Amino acid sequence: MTTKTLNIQVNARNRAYALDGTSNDKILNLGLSNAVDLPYECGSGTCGTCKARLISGEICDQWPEAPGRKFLKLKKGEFLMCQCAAKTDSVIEVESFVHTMEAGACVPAPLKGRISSVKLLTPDVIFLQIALQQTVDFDAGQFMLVQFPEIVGFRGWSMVNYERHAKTLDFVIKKKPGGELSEWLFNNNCDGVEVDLFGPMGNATFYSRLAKNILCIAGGSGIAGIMSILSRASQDGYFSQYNGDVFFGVRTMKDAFFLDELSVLRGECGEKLNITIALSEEAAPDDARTDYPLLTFDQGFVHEVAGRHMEDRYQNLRAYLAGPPPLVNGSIGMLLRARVTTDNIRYDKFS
């Protein structure tokens, strides 16, 4: 297929942007890689946030089965920018205000990588490391879109690690029964497999200039981005001045992972960092407290455990949420009832 050079004009509420790209470029990725902060959340066809309306020209939908299409008014020409590329010079419209990224922002770009390490953390969670062909900068809490050969679509995964000029990216992936990619990852030797990436992406980011206490609530593999946030905070000595409260929810102790790493972070950061493991289906066994004396254990759904521990402690706070929709929705409700403002509640939608 011949690649065409095209012009895509994006009309936002505040101004228009002219983007020069090709017929291979997804419109969202083209805008972001030009530091135009087009609206999105998942970037992978699920949430519908990146919807736009075609004013003129033709587009090609590269994933007509994307779940996010259910949010579109197709008869009005709406489409998902994260899944569509222009076939001709085109004009599109987005409903929101759109601005260019701030100076110094980590601008997303296409990347190439190779799986360099795979390790089973629990029966249904794996650690996966990708070695990059070129270094990349990203902010703590961001994610990458990752695509595997012969698997349709990109997946959004948060980085576990944090460093500038990173040569490798670390991820944790939970097995999804019937999920094409997760079934493939758990049932094949994927060492050395080459992958395509795009990023970094996401706005649930932490910076040491924040100057607020932080609350992190995560479930399962959602702990990935929280580990990146804690890593940066530890490197910058953030908890010498501000409080950190982390709540990590799993079903049972057999489902828990990163407890050694969390214990190390707690030891490095001191008493202003509190880390609680919430077990939803059992009480913590006695040996858990013996093996991990720097961690706290409690029973219940993680957002409910967080609510009990955080009572009357929401002042000067930024909250970071990560995990399945029931966890995020429950946590948002708890925070709003505690009168935490929406601009201080950060999360990325992956489903």
Second form
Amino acid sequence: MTTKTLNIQVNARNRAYALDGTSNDKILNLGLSNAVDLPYECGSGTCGTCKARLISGEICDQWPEAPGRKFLKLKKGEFLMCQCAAKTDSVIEVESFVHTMEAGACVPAPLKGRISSVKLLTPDVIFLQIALQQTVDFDAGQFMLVQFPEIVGFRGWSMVNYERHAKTLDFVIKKKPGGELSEWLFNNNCDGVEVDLFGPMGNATFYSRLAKNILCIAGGSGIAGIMSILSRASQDGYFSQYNGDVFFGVRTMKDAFFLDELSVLRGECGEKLNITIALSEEAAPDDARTDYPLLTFDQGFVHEVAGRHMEDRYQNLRAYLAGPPPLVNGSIGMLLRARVTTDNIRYDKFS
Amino acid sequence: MSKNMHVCKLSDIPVHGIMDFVIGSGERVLVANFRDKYYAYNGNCPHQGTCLAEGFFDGAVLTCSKHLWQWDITTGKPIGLAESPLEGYKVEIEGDEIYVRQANALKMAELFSDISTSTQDRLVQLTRREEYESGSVLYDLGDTTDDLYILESGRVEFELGRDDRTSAAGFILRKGEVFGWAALLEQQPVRIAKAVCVEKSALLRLNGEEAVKVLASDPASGYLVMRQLATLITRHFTSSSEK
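Show the form predicted in complex with its partner chain, please, the one above being the form predicted on its own.
Whole complex next, starting from this chain.
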């Protein structure tokens, strides 16, 4: 059976785009895979950034309970492009300027893969590796949408690894108590399970021509994208010229992970890279300093620890933030007070 | 002349702080204090409608919490990532009470925001306010480029092409947005798109030739308008954000 081609016209503030899709294509993904840079942040139904208005035609909402719907004016025909597909030829409107992606951008596309490794990093953080059927290019700091069989909806996770023509993607996933996906991942033998992916996505990206000192503030599983950034920076010898300050916040040492990997990166990159583990609920035990002599340990909320350590070292700086909303908002406030310009504050809000 | 609308008391606004209120007309108004002055703006971010009172304010610069767009609180002009100005109100203080009044759309237009007040006032004098019903065609492809337009309220859409080979070419919906810029340019005698009001709309019309004469008598303002015009055109045709 062939799937009928549908014409979807996207009217933006500056121009219109004509897209050919099917009733299986979410409108956001259809636009992005055609290099049309539609607005989005989480891509997974939470943040509301991808809202659009239906002018004509019919759409199908594949996740009517999406939390991002709270940002919509439903009576005005608003919907989330990341959750809706067209049922008929449709015209939609996006209330912002929309341009095509720049040459050289990693254009998102649908991908297929299978779970090749699952292991616990802490009692509530899981490491997940997906082997892809085809290679993919992505920028350090980007994320991928992943959908598992029998679990409704895509989830967005930042890649931990960084390499061109990647054959595998590494992720870290925080267990959410009662979360359908968390329970499935944590309680089942998932090795070999086939998954659908869409990406890469996200604008909190690092590239070596940036030529600035970098500050990374991450909490919990938010360290994933920062690991990718550090991996790329290490591969390019970036910290021979620029400073890197990384602050990784966890509650206690039992919640910490990737400390071996961070120590290796610190060893490779040298003294211009400073990595601090911020423990919010305990002082660092003495053996932590013995076991990880290349890392620094401090106590407090990670953005407060970062504020104490950075003091007046905000010149020529790009900041990357990743973690729960209080961490991101607290860090933004600190950076604004330090007069870091907003174009140098990068994060992808997942909520 | 629009009428004054009551917003709040002076004492409601923290020193060098912000507070928002929903006024009688249903509009959300953000009031800010900086030094001994008070400023009032539409309380929703012009980007995606986020509540601006939830943003960051350092006493001089307002930052939206969602995508970090920023504005100078004294002028409403965009800073850094922001692509649109804030929609401002005129503030009037009577005793301890703060009132706001709708500002003139031309004075809010980015195209004219940097020029001298006297030239701004001369341009305001030249404008004609007109109201149009939904469906009104303001100009069509090939029409003479006589006037430029400033949106006061409503919505205007543009269309390229002829007959059944047409395509949508964007729309404007914010107070102070300017279109029909070709009226300010020499050797651009005809319209290259069709402009249609798709809601009941109020517009200020300004004759291009007369506007250019006023600007020619104040070259510093004229330079600023042409520089801003180049920025506006660039925004429509090129990618605006570094990735």
